[in-house]
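In structure tokens, one chain follows: the form predicted in complex with its partner chain.
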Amino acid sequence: MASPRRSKNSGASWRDVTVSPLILVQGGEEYIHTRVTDSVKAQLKKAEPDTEIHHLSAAEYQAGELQVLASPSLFGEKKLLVFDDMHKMTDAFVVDGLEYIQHENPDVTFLGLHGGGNRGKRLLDALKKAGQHIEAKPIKSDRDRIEFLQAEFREARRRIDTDALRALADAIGQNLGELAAAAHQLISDTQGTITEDTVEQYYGGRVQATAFKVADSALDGQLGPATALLRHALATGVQPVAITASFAMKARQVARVVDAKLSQGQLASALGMAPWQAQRIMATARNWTPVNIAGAIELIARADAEAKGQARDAAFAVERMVTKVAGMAGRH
């Protein structure tokens, strides 16, 4: 990646995709698929406003379609063929695709979107060799997300502080589309360098809260944080039933160890979990007596039934459960 001139077939960054007859985007991050498609479309439209665009699914491809669409037209208009779902491509698509690579039409841009995996390997290899290959691996680590945000701001020629980047990544969470939307909002709504204060102003107080985090802090007896996390989780779209489910799982594990006379190694194998997980559960179980955990499981079962329709307000039922369970922890 260091050389300024990238060879044609390297896994280029999706940000500098250029129009060429054959483009393959491979990887599970759908947001990148969308961005590449948009960028190719925009470039083509800019050069030739009359470009014909065809969106097809490779999963429902029928033999011959590609050749029909890609055949030269009378007036030589430019064409863009976007093939979705290449990870579910039909066999006919492989055959026709390989055929097409041999006789590509310079007026046509072939854009294939492959969601990852190895389906149609022969065609993928041929495309990688003959055209542009763009990786769209799902972004998982925090570092990658921050890099992604950084690139978004750089593209818009805006400066952002490192602290502000981190704060933004923490507040928005995993979804790449949401990260991009947040970045674009900051870009269009603010001026000058974006600082941590700006992020705080727009996204202050937002925390990534999963159902498991709520359960962990409640069973550890942290009433305040548990309630705050619960409110965040509910506000960001976590379903009440997901919360009761993760409570049930965690409470089950605690009940398994609370009065069992087993060593840590035996416990780990009895519970079917890694030693460090067993250790974590043992630490949580120290907050609990058998009577209390029995009461907690009863509360969880009740809240689960209520969240599934036996009460009018699922959020209230779950919040009552969280406060009661957190209150019971540590009371011997």
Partner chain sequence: MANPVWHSLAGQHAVIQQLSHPETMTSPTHAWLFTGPPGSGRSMAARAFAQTLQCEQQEISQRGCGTCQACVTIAAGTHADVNIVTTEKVQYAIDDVRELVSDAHDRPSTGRWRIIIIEDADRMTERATNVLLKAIEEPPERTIWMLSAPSPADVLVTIRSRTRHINLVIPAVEDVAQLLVGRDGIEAELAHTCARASQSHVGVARWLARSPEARERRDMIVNLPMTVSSASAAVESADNLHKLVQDEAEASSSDRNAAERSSLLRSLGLTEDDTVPPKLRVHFRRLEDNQTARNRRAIHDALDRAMIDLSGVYRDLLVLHLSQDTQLINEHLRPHLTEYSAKVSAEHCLSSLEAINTARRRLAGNVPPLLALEAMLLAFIPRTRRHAPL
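Now show the form predicted alone, given that the preceding structure was the form predicted in complex with its partner chain.
Only one chain is given; partner chains and other molecules are left out.
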């Protein structure tokens, strides 16, 4: 049987995973776990329709199970063993896993899904050296969201305008599953290049009434639009605490920019966002002084506390915040 070796695919992108005896997916983004699992299943079934598939929990693993499941089948069918919850793996799983890596069955694909952390480090290190290691890091920046969406449309060989990408990212938010579902709906339901108008047609309500849109309008000093967006957002189920959280994030970004002597590119890198997002923040910052934005941050913090229970009417507290913040913009 094969001995441990360093795979050429170690550290590969989750989009490029290929069938191999040992695959480790490590990180907290469950959507990537699902996509990798589905991809491996599809590849195996296409090559070997009779592939046996077994789903097990590493957190409930008992000694000897891996060796039994990975043993050669009577008729030589391929096998896929998917082990969930490896970040909670039992000690027996570590022992058996290390032993299995030394004597892996080439007809078996071992796919381990680890939610993050150092549980089972010896086994994780061994798997990284012997097979494919796929990182499943959660998305944390606007740039990541845009790049994720670009890749979804590129895989489908569909063109989408830059403004449409931005609008879609703003409308859907951080959740990878929701971003992918929205992209796939546009891909399946439309033809030709996807434009901002197309996104508006499908997700206009979400684009126009997100908490971030309210914050953008208020910090730009646009009281009327900000108030209208706020009321529509609240009427469609956006919670007051989501509004204050968005204001807090945007205001902190403005505070970092308002007195900074940085280029757009430097700012984008410092804030972990796409250049177009940095350009938007820089434009908003022109409405503010360091003193004013500090005062706005205090107002937002007070409204956040009120939205979390200190006020009887959270919606009223948030609307008062919107009015005051929009009124402070542009005062120099």
